[in-house]
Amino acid sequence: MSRWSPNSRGRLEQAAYELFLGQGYEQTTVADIAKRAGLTERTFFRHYADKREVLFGGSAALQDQLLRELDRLPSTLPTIEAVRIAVEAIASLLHGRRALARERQRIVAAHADLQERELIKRATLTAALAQALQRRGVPEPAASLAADMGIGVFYVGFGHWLTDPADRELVEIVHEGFDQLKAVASGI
């Protein structure tokens, strides 16, 4: 195998579905994945600690995006303004990825441990969220109150997005949700 591969972390996460869904994520080891990519296990190594990271590893650029847009926003903005806006960016991140978000959701509902490290990542999104809108000067509780209701929003969206049948995408559900949340909260 040649020392370097166009798309190793695509064909990586690509063979690693195919076999998670096809064989069991259980059953599925990291030579596998490899060997169905056309890679060696070190190849693998180098974009993911582990097969579960497959699953998980886009979690850093989800965060990364939500914070720099976070950042770039005025500091005038209301709060929970601008948390829309920086969810919504990562919702626009999904955009084309539906089918694979389907498989990747079926995937980690079949297995506790997937469950719970989705649970880790959401918390880690939110801890981070709150985080940011403390430095924008938002006080707590107000913006870890702010950060669960906006990747709340998220997280519903993005189960609805999963089955709408109206196939839209992930940013028009999220930017919905806002809506609905904004007349539930002023009593509609």
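All figures in this text were calculated on a predicted structure; none of them were measured in a lab. Residue numbers count along the first chain shown, from 1. First, how it differs from the form predicted together with a further copy of the same chain.
A summary of the domain motion between the two forms places the hinge between the two rigid parts at Leu55, out of the options Val87, Ile33, Ala147, Leu55.
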Contents of the next structure:
There are 2 protein chains.
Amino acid sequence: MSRWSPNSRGRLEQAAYELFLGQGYEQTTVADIAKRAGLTERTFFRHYADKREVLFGGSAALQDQLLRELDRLPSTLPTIEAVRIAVEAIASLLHGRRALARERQRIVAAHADLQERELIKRATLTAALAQALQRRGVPEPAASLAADMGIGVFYVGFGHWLTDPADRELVEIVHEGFDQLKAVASGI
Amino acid sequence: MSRWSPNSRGRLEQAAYELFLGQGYEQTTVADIAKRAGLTERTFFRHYADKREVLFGGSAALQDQLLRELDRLPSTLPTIEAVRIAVEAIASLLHGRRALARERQRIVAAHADLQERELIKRATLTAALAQALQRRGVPEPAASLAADMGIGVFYVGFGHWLTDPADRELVEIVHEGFDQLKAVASGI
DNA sequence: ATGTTCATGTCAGTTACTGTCATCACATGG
DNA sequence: CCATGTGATGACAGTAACTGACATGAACAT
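Given the form predicted on its own above, I would also like to look at the protein as it appears in the form predicted together with a further copy of the same chain.
Let us now look at the entire complex, which starts with that chain.
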């Protein structure tokens, strides 16, 4: 058997969530998190570049899925349709995780430095999408605009998904978001 | 005469710029900055919430000017025109400071944590503008959209201003940016 | 067997940031 | 002219985020 318990990264993430929710983000030290995960502080920083990053482990998966989905699509598709399908793919990734997402949102909303991190993740995602669209042959500035709109629709929908009392699925909300976007853009 | 030399905040800012440019942002400690300004580290943190903030002293002035200019304008003006005039007002605030802005940009571009701060400043500015527009009677989501567009035009123009070899004034660039925005929005 | 790799531990160090109290020029009011 | 704030700064100790360097030992390859 292995020298160390498996999935140390996941254990760190889980420990962090438990402590952040139980005693607050600021009141939780990295040493606390590591201890609860049965590891040392030094090892935490081998898995996460800094304390905030433990709350953003999912964004890499999101970006991967977005780009992979885009690659699967025929390049004959209109740009906005390709973006819609790719964004809906990452929306479906969050299926059944609304409670978790809400808890995470509560933590992030309460701390300015976490919001900073969220903004740069969004900017990175947008830039990656814009670049992928350019690789598909979409010229500038259409690629950047389409990326902005697509990620914008995703985040707006995400906010609704978290706060709306009705529990519609995020994919649905995002789908309708694109309908509305088209309506606004065509001046209806 | 006064017990302390005047303008300690300004001295801290100047010292910070000199050191950041001379020996790099990371290599410069807050103690270094304070010492060069003839103050102590503790006093630095009384003027700036953290080390990064010393590079963002101007954004408060920007926001003030933006909102003040907007208040001066008659509410009969179309929303986009009001936004244009207010944004052009803050663009004129940077007149003659291009060299300084370029140096600052070089520092910010090289450090992810500074970019995070820049993004949240932009988001704050956008939110403040959207709120001011709502106070003028602009309904949602038009207020938020107009704010996004206005600040977007400003930042895109700012980027061109810094990188373009031709030295057109920022106000001009921003003015034309709004023209282009209108053209794109009306489907030309 | 033997060497290598790789995730982790250990430990010492730096630096950003905070709380608390002292100091003392200046203003203000009597 | 004296007493009494007030406000910006200094002094100092402390916490916690983050880093560099080296050690360890199970797993794995040869």
